[in-house]
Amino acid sequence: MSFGAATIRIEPLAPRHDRTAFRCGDDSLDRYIREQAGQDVRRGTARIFVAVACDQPERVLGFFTLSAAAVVPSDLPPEMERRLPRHPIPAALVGRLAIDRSVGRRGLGSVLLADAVKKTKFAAATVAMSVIVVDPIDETARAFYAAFGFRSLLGPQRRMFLPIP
């Protein structure tokens, strides 16, 4: 079974969401959603969006974070760098994206990433942004993002980017 609009909702993290049972298999991401995500929302340092089943709206099946970022033009490929000013380029950062183990390999990661791109594209119509940046946690995540057209930045960070459509 794959996920679609009829089976899940993606909504902002709220106190009613039960984050205690979330397990994706990476301790840092599990700890983040349980202990840090609420603080980031309250402090305004990230927006966290969670996927919930329509029939279990309190259970977190997956999540992603969005925040503002900047990219140094020299970290972009030469064909992009030439078209941009020499100062840092505004970007959106998908800092974390994780799926609960119980629903892995069913397409929820793709749904969440598509929603993050959609939200970013909508925001870019109001606030200037040129790229979406991601922080792949490992090589599996890097391959996941690459499958959607994300490319490696040229700088020392392991970040990847996608021009905003």
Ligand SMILES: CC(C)(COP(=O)(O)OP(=O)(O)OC[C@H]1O[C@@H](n2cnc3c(N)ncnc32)[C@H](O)[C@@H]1OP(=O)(O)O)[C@@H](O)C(=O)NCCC(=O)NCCS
The other form holds:
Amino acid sequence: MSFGAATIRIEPLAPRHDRTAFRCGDDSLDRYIREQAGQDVRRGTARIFVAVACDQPERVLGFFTLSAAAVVPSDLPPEMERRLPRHPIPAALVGRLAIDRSVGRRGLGSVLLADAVKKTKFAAATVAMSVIVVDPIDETARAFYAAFGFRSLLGPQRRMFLPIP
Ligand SMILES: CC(C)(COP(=O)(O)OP(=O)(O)OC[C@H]1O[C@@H](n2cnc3c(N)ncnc32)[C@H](O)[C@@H]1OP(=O)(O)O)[C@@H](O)C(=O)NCCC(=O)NCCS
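Switching from the form predicted on its own: structure of the form predicted in complex with the named molecule?
Every chain and every other molecule in the complex is listed next, the one we just looked at coming first.
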């Protein structure tokens, strides 16, 4: 089974969401959604969206975080840098994105990333942002983001970016 609008819902993280069984294969991301995510929302440092199955709406199957960020123009490819002012460029950061291993390689990661891009485009109509930035944790994550058209930034953080269409 693959995932789509008829099978899953994406909604803001709330106390009713059960995160205890969430395992994505990376301990730091598992700990984050279990222990730290709620605090980030309360402090206003990240908005967090979770995916749940329509027929099991408590169990978290995946999540992503969205925050405001900035990109130094010199980290962008020269053809983009040339067209931009010299000060930091406003951006949206998908700081973390993960799906439960039980539903891996069935398209849920893609559905979450597409939703993050959609939400960012919508927000950018009100608060200007030029790029979406992601923080891949390893080479698998880089391959996942590259499949969506994300390219590497030049800075030391090894982030990737996608111009907001
Ligand atoms: C990376 C992750 C989000 C991918 O989620 P997913 O639901 O399995 O991904 P999808 O099924 O939507 O795959 C979309 C495309 O990404 C690429 N991709 C996904 N997993 C991949 C892997 N393990 N190796 C190489 N490419 C991969 C492929 O191009 C894939 O398309 P295909 O299946 O048609 O070949 C998921 O594996 C995960 O949560 N990993 C642990 C946490 C993590 O790395 N998060 C990202 C950085 S914070």
